[in-house]
Structure formats: structure tokens, C-alpha cells
Number of protein chains: 2
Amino acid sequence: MLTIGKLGEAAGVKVPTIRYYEQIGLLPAAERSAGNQRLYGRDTLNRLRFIRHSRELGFALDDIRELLSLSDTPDQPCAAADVIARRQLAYVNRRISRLNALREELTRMLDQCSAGTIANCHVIEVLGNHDLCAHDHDMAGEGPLI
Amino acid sequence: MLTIGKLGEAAGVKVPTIRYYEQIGLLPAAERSAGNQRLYGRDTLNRLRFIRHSRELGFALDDIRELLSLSDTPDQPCAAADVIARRQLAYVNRRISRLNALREELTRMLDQCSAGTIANCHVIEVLGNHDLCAHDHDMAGEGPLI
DNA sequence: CTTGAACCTATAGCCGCTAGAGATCCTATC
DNA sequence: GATAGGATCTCTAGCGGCTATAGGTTCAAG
């Protein structure tokens, strides 16, 4: 059995975050020692080891209840675990593109400064002027814009 | 004279959200009419449609703020600027490059995946352990995951 | 037996908004 | 002038995914 310290050392994730994933449900309550504290097997340890790693592919943590929920039924069709990473890769694929678009963007701005007084930095001058920039990057409604 | 919704329509930014950059200071406080709403005059548009452009190049409001008040004093060089803006390249590139890495991972595990059952998934089998990962895409410390 | 690290709970804060409640104001139409 | 309905006002709470702090308890080593 690991203490929670051991276990978020073994998995690479903080004790706070931890105690966090059990809150909101994503880690079923832990058994409890003699003086109340959280002990842990190894199963949970599997299921942190695989929350984590989906967050480091930027899974949400729905999405990662989702995905867990269906690894707990083997024998079901995979095709929703499907679904939920090819959305994923949806949703990564739109972020770089814009996140290029971006590069692109704040290159040019750095490119053109004169390295002179504010009044005449390109910098400054095309956050004011929306004008000055070679493509419309708005993307209005695609979730936070980094 | 603009009321907020007319501003906030001209800039392309929300009417709370405009009410919330005053709030943290961002915008100064609106002058307001005999009963008691925001009135707005086209310096205030100027700077709005500043910050919104920041917003879009993904500038945090921090640096916004620095940026609006660098934009104020014209005759200082503009090298400061120029630090925030190369800070901004930098963090974007980081960003794709951590984007890209996730794209990879996550063509890899889709086009491995053989449409069968959970058990044989590879999508779920890779989240699970992420010795199957090509890469290190941990990356801790660089900011939130995605 | 004492120290100090690790644990416990509970609460508040981060960013950049967004949503809601409930009140007030402004404008257009009858 | 009345009335409807949109736009505005303030205030508070919530989102995601944690992180930090305070103040207390437990545990393991010396």
C-alpha cells in the first residue's frame, strides 16, 4: 500500500492534484490507515499513471472520466474511445494552426520594429491597428485564444 | 458619445468583459450620463481595440496593460516592447512545439488503433502506459498543458 | 520523547472571462 | 403619457485544473 506522497512520486503527480482527481470524482475515495490517511494499490496507481498521461495530451478531465469508464469495459467496441481522441486531435490540430498563424504574426511585428522610440514601433503600432496585419486572426468562438 | 453596447460592438469585445477591464483597470473609469451608464469617446475605442488585438496575438492582460501604458509615453525607445513581444515569440513557439509533439503522439495511437474492442485498443492501451510513447511529452513546468 | 516531515481538512486564489439575478434606464410605439 | 422591451446597472458565483495557505494531526527516525 503507498501513501499518497508514493503514489503521486510514482505516477508524477502532485499530492494536492490528487486529492484534487478524488473530489471531483475522477479517483474513487481511498482506503484509510489507522490515523485517517489515504492508502493506496496498485490499481490506483494504473489509473492515475493513465490520467496523466492523457493530460499530457491534453485531454480534458471529462474527456479522461470518459475514456477511463470505457477502459473498465473490455469488451465493448473501441469506437468511442476513438471518437473522444480523434476529437482531441481536432481540437490540436485547430490550436497549431492558429498558434502559426500567431508566429506568423508577432515575427513580422518584431521584423519591421526600428528598434527606435515607441512612437514609431511597428510593435506598438499594429497591436493599435488591426489593419496593418496580414491575416484575419480572430477565430472567434474557438475557445481561449491560446 | 458610445454606450458600452455600442462600444463594445465597435472593438468586437463583449459588454461584461469590457465592464471586467475596468474593473482590473485595464480601462480607465467610464465617464457616465445623467442615469447612471458608461459613456464611451474614441480614445477609449482606440484602447479597447489595443487590447483586443493583444488578446488575439495572445498577450496576457499583464503585458497588455505594459504594453498600453509603453504605448502612452511616445518618446521612450521601444525596446521595452520589443522584450515583451520576443517574451511572446518565444512562449508561442514553445506552445507549437509542444503541439506538435501531441499531434504525433496522438496520429500514432489513432492509426494504430485496429477498431476492435476496448481490450485491444490501442488508444486506451497507450494512455495507460506511457513507455508505448515515442516521445517525452512531459514537459512539466511549461505552463498549462494545452 | 522529541523533532520534523508528511499527512489531514477547509478555504481562497489563479486567469480571463461568462452567466445569472434583480433592479434601473432609455427608446419606440400607441 | 403609458407601456413594452431592450439595454444597462450592480453584485455574486462559476468555469477548468489546479495551486497555495492556514492550522491541525500522524508517523517514522534518532
Given for the second form:
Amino acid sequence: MLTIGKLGEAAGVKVPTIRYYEQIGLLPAAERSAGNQRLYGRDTLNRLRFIRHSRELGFALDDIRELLSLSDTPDQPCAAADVIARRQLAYVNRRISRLNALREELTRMLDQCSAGTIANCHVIEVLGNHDLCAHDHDMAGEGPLI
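In place of the form predicted together with a further copy of the same chain, output the structure of the form predicted on its own.
No partner chains or extra molecules come along with it, only the chain itself.
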């Protein structure tokens, strides 16, 4: 059995995240020691690693919940899991397209800058007037670009 700290270390997840996953039902409630310390078994570690890897691939928590539910019934066809993965792939492809357009716009903006003074700076001009952009690169709702 692993304590919450050891579980986090083994899965590469912070303790508050483990508690949050328990709270929202992605992880089962921990067993407790006589001293009321959370204790976790190998199954929980594997489940936490599954969640972490899914998050690294960009899956939303609701999709992970559904994938975990599917993994709990291993004899069923994997078509439902494929649907979720295809939806994530489509999202990633849309995001890549938007990021490519963003890169092109930034490159164009910099290429047209004469490196003079701020009064004549094309970068400042374009940032102040979206109509000067060549692409629609609105990424509202996409979250931070990290």
C-alpha cells in the first residue's frame, strides 16, 4: 500500500491533484490506515497513471471519465474509445491549424516591420488593428498557449 505522497511520486502527480481526482470520482476513495492516513494499492496507481497520460495527450476530464469507464469493462468492443480518441485528434488538428495560421501572421507582421521607431512599428500597428491581419487567428476558448 502507498501513502498519498508515495502514490504521487510513483505516478508523477501532485498530492492536491490526487485529492481532486478522488473528489470528482476519477479515483476511488482511498482506504485509511489506523491513523486515518490515505492508503492506495497498485490498481489506483495504474488508474492514476492512465489519467495522467490521458491529460498529457490533452483529453478532457469528462473524456477520461468515459475512457476509464470503458476500461473497467474490458470485454466490450473498443469502438467507443476510438470515437473519443478520434474526437481528440480532430481537436488537436484544428488547434495545429490555428497555431500554424498564428505563426504565419506573426512572421508576416515581423517581416513587414522596418525596425524603426515605435511610431512606425508595424507590430504595434497590427496588434492595434486586427483588420491588418491576413488570417483569422482568433483562438478564443482555446485556453493558454502552453
